[in-house]
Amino acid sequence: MPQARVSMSVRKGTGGASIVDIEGEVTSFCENVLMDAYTEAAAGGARAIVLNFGGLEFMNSGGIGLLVMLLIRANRQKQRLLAVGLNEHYRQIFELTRLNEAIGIYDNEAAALAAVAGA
């Protein structure tokens, strides 16, 4: 089985948010890495998870599917999912798949954290 070509690190943000920094490729092969990062980010009762796609090199339909799974998990935990660092191509993908209606897209981390704090 091919290896995931992605790394994800988690850090605490302000206002009860955790940030997941994504570097590399988001494909179906990164399921364990993504879910482990989510588990770490959600620990401690985070109200929101900010996915930082600034280091994203590639995402395919398998990766989109994983984001949908992650969204379902976050919704069950009553957590918000937000995204930052998407380039124009991936913003369009989020719009075409209507993920932008469920995952808030922000221009930068500060705007996302401000939205969490204001909720």
Second form
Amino acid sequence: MPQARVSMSVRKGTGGASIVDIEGEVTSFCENVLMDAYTEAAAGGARAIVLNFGGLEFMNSGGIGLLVMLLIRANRQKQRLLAVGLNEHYRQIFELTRLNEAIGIYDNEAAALAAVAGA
Amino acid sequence: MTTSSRRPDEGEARDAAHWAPIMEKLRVSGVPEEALSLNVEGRRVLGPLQGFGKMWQKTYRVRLSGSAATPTEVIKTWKENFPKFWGAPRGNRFYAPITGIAPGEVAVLNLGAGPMKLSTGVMVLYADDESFTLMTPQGHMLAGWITFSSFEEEGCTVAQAQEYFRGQDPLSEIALALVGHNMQEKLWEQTLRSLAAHFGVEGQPQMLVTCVDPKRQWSEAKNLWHNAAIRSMLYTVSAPARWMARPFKRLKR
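Switch over from the form predicted alone to the form predicted together with the partner chain, please.
Next comes the full complex, and the chain you just saw is listed first.
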């Protein structure tokens, strides 16, 4: 399989949230990178995972499929999944695939973390 | 048949041209007149998150060993010949739009032989040179999408179909458990066999099935209202009444 052209780094946010910064391409080839990042982010009992798409360069339907898998995994652990940094185009893709009905979309990290803290 | 999506405009995301535009409701156009598009026109698409039943990921793969076809060639051929390779039993028809497998286009499916036809469809959610994805509308047995892709693995071109779906409503969930899963697996295995045969390969598809979420989403049981099997049956049994009403409709005009 072709190599994933993506890097993901995890940092702790406030209120029991973990943030995953995504840089590059989200396609089906980045499954291992995404799931490793999730495992790291979820460690220590995170209440919410915030995906920061500010560095997203490309996403295909395989990538959207992976996000569905991630959402199911997070829901099973009773964790919320949120998204920030989506430009207008990627917001539309979330709407088109109806992922926006299950993943909370926020304008920026502060708004997402405030939503986690307020929940 | 057009098979590629448009080039992105300047300043647009690189993938922008590959995605279907946002559409509130599906519009069917450019399919043959004989296609019955009962349960497609005006419907919304549903992803795997909006379905009722257990969520499944099914992956079907065939290695095109010995073929020199590149992933791009495989996908181009697959798009151009989708109805031909589609492995459904005789009597079932996939009416691709005249414009081909391109983002936002809608195809009509007429399933079953004889007078009783189940009419549903799919929308092309995404299409690029190495993959394309079909998404189901309200009323289809499944809520979700299937991605057809090709890539190189250990020096060999692989063709793959991968679906994420739930049974769309309680009735579809029962039908899936009784016969649907089995029929669907046979269909995509046969599709991959036909695709491989086109490239001169006698391929044996491999299948990987994972139940991603065993929970049923009872809040989505309401999808039953749009069930295409029920609506197609009602349409068929009400045909005589429609036929008798035809002269009156003409008089009204």
